[in-house]
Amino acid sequence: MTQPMATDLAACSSLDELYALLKPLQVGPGWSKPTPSLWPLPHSSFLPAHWSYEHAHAALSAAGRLINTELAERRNLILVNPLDGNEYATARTLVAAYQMIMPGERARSHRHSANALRLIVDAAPGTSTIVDGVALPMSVGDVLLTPNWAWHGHANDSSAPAYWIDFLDVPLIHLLEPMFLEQHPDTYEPVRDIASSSPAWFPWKLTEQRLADASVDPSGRFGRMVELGAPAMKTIALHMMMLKAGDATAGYQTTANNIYAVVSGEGRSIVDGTTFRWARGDVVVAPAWRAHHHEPDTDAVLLRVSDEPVLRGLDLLRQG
């Protein structure tokens, strides 16, 4: 389309004429936008949602018979937010997925720009994630990190399938566009050491003791809560919350996106007026600025995964 001359623009005698000439310039009149680009409160587009570990376990068990590691980089189920048009993200900046590895399997080693971590839901001794050549054992309730550009793969030398929940900041990396992925030249990174401790490994037995020693959160929002890392990663914060049976938490509204994974117990979360019942291994998402609270039926532990470090770093973290 031919661009108009500046003199043509200056000579316009009506807005319709001006608008027609602006189109080929790829310029839009800001004053005519039906919805302003600035608004007084955050807009909540991503939706509250819940995913069942019972269903995911059954589906992954079937996938274990139908898909091997030669056919798929990872045998996982993406938790796709039901927002219309969304095909991947769980929240605006975060994605979660259930993953399973069969006995005797190896998941190929790779590295990528995205930060990742996993909460172990079911695993037998002999299952591990290898991070930069160091094997980190997987036990139920453990949290393992695979930071930006760290080599990582998985191995299951036990006699039982292992199941976990992955969390990544891939949607944020997609938004900013600096995504890189590299496959390990040896396919499976050699193990040079087995960790007895690591800043990338939060064993449940240590987290459980920290929770038992923690004071009750004075805001009433989180029960007894401890942070894993400070923060765990530059884009992802991790908090373990211990909730007492029958004690509902106070309402919480924040500009950060929060994904809750159930380590143990049963109860419900009410997110923006919608009630989601949960049990061990389930996942609930409370997207940014969606008010929510939890009502445990039994003593329960939740892992709270959030993008708080991103919001805090940009001075955008707010609570209502």
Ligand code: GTQ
Given for the second form:
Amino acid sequence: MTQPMATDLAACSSLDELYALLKPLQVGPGWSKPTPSLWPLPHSSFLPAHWSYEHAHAALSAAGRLINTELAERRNLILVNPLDGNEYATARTLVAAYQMIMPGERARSHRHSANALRLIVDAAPGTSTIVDGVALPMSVGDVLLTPNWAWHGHANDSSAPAYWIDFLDVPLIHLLEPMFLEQHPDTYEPVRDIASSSPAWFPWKLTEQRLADASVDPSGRFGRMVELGAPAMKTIALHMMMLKAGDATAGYQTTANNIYAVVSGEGRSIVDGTTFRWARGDVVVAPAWRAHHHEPDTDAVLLRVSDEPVLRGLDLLRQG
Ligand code: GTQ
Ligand code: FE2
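For comparison with the form predicted on its own, provide the form predicted in complex with the ligand.
Up next: the whole complex, starting with the chain shown before.
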């Protein structure tokens, strides 16, 4: 389409005529859009959803026979939110994935601008992640961070397959576009030290002690709560929640996206009216502004992974 003359624009005698002339100028009238660009309250888009570790475990053990870490950068299963048209993200800013590494395997080292962390679900002694040259042992319930641009690879020198849940801010990086990825020049980064402690490693043993000493959150939303890091990373906050059998949490609605992973116990989460039953290793997503609460049937521990630091840093965190 050719562009109209300024004089034709100025002489327009109807709005419809004006709209037609504006099209080739790549201009739209802000006053007559089919959907407004501002609205009074968040429109929830991503859906409440649940994933079971039982299924993920079975699928990954099959994948262990069908694909190796020479071919696959990572043997992982992405938790894809069932929102129409979505093919990747778990929530608007976050993605979760189950990952498995076989005995004797190594997953090569790389670094990326996306922040990542993992919650260990099943691993035997001898499994580790190598972060910037330091081996961090992986035990059940441990949380390990690989922040923006930290080298990381995984190694399983035990005799059992290791399973964990990855959480990354990749969808946020997609949205903002500063994605960078680099393979390690040595393919497998040499281990120069084995950590006994690290700011990137939250061993379950320490978390368990902190939880035992923690007070119950007065709002009733989180049970006994401890934060891992303050926050763990620039874009992701981590909270461990210890819930008592039969004590339902208070309803929680927040502009932050929350992904809950079950460290231990069984129960239900009710997210925007939908009930999801969970057991150890399961994942439930409560996308932004979806009111939710938890009903533990046994004593339970949940890891809450959220994008709270992003919302808070931009003065966009609102909670009800
Ligand atoms: O382990 O480095 O699930 O880079 C997705 C991207 C895991 C990892 C994932 C990754 C990793
Ligand atoms: Fe990675």
